[in-house]
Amino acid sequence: MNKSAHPDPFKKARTETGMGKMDDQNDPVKMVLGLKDVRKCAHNWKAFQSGAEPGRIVIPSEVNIRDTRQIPFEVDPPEHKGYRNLIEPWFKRPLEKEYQEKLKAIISTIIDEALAKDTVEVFGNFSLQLQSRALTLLLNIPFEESETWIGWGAHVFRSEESDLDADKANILYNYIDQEIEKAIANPGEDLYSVLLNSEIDGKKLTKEEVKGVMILTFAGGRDTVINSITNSIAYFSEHPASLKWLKENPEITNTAVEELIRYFSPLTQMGRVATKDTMVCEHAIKADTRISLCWASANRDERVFENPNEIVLDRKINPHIAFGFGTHNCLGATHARQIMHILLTTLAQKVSSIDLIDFKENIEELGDFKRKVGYDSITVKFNA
């Protein structure tokens, strides 16, 4: 098998019972595994709210660790629709060509620095760095910021020891409020800044909501996107081919990146609560009892997408639903979509092949399920 694979290890329970389960933390969860009961489960927000405790909904479960809650993630219609609508057009500032040109520059800054070095630790020495300073263009705040994300290490919320690390979360938790004050005393064009002299009818955010958008920003945004960079790396280092084919294909471009994020689909899964007895796939869910929206599963239905285990880079048909789907979609799919662009032209530009030296893989446990999520570390060589 190739190193740089991503075994789907949902196949038997989807095709046979289209659920499985696990548990977390003594609470419960029921996974919905095809794409068609994703996407059904995903559009009722009535049966299985976002909305519930802070925390609940993802997987991991964050309950013990924050109190806050993630705007407009964890709130469901009609509230949600206020905050997205104040919140979206300030994450569709990617599309502009200034922020494409200077997304740009810091990609290609970061592949110079890797061409110039014998080899290079993707993980954190590549993925982190630029997604720490391609974060600060989101959040409009200057260049040097990111050496202090960059110093967090590339998890937020859990340390080698725990999934969970609540001194870890609480590291980011005082620096948001710090920079809320800091935007409060001189107010500038940051996003901080923006969330704080906005409104929704009529009415201003208070600290609390800014604090729960900039924890979505910073949590959210993390992983996953370092995940999507580093695997791509990977699978580069072994279909050399691939490389020079978009270099000849640039065209192609958007659909190489739509079907990198299917096949590694970043972020595996999202909680959902029932509000009432229910049943998905002809099991029953019981009120206030979990489901989670497993992307990664939906992404290689066999019935819904052909060779679905394969990386087609020019893929024509291609409903994966890597970013979410229905009202909580993801909000820095935009920003993403633009980093991965930009890294594949830039890559195909500047680099010949890439040499795979040395990897740990990242399994996650998920209770008799085993996925690959990506890498803890993976050692590089690029070459011009």
Contents of the next structure:
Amino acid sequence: MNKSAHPDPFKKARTETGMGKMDDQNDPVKMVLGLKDVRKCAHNWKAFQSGAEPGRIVIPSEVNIRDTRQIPFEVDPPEHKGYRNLIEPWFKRPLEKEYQEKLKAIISTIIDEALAKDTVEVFGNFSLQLQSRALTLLLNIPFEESETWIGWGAHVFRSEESDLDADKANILYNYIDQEIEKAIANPGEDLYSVLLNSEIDGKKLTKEEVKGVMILTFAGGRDTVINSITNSIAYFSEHPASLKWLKENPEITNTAVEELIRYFSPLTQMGRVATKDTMVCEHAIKADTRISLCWASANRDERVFENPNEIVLDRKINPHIAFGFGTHNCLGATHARQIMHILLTTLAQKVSSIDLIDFKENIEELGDFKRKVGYDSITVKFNA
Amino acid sequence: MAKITFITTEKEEITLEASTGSVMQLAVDNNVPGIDGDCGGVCSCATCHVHVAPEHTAKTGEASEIETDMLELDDNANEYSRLCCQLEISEALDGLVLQVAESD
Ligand code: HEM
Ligand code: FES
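Switch over from the form predicted alone to the form predicted together with protoporphyrin IX containing FE, please.
Starting with the chain above, the whole complex follows.
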């Protein structure tokens, strides 16, 4: 019963010093591990900025493969606010009934197809499909476009050989350039067109700014959503009673979604660059060096969560920060939560058990820490 | 039944009635502007932040440590701040007045 578990590699460092460290392409990172400290640093954008050189706050750093600034992610207040206010209403569309009905149809179809098959490799033949098809709703573009994204394979930036593959990243960047040109020639009701027609303080967004938003939408919402889905399937394969519990008590679906997201913390960490010499829990941080906000460690903080390493589907108080905290908290959270909500309800209705057949874990190597973030592949059989 | 009044940041007064559930859910179900309830009430998002009318703090009781920790870093928080997903509706809340907090 522990193949689907995600152990917490940070406990010792978190309780002993509150900090961890790792190298990343000669731009080392001091990792902030406790929940309260992570919140404090996320809040303190003056000392710990997002608006550094594009790509630098990402770990592994993307400075060598990307020049476009991701928006609003790599922008600090006060400019951040203008972008965020512009984009936020669009990212709240998943709250609309019609959006949810369409999402439900997408998810039902995928589960029905999975039930009809003998075995399914979940990562590539379930989660990637679900994530890509759902993204067509968020961007408000034709469903068929998801075939293109599925064709890219699971990782937009990663290849077999390396965590950072410039050729792979360029597929995405060139694709977005091309889609922006199409939307200019032929404006519609899609996110590209809406952004191209938007203004902040009377100034139209430039192509480069639109590209910055779109790269983020593709990159931020891909692995995170795929891992949330895949890890949930793995969990239910080992816990059929949880599926039954959800079926008989659909009112726990909300706490279950939040708890799975806390436990999986699909985004392990995000960096910031110190703007001056400063301190984090008694550790000196030098100006122009990096810290990371380690959401995954914070979400197992034993000072905040009872039984932090257990999945408690009806956990009522769950102040997790899997979607970030403060200024940059996740814009895609409404979409991601809706996906998980409908996935859980539909699985509970249609699936009675899932047999785990074979799997290969995806382990992130973060200095001395090794963290399981998901699976490279996982084969299961869905039973009605 | 409890009658609960929300005063929005636009100074609009909205009075709603209910007998069960959380105050956040009541506000969300009735589209009270400024109460989003993104996390569905598990105390993770702070999009349900309100200020309790000073004369009504006895009705609501005190915020839990988890709530105060959440609000500690919120520039709009004060001693009357609550996350209203943590307020369970009952007769005791009848007549309660809540000011919806500004979000930075
Ligand atoms: C379960 C899935 C997801 C998780 C766990 C997650 C996690 C996060 C986290 C932790 C942050 C904060 C980053 C920081 O403070 O630097 C963030 C920001 C962001 N996420 Fe997500 N995310 C998820 C899904 C998505 C999706 C589906 C999208 C869009 C398609 C998305 C778009 C964004 C954007 C645009 C930001 C930046 C917001 C800003 O800078 O104001 N995310 N996400
Ligand atoms: S609804 Fe999220 S904290 Fe209250």
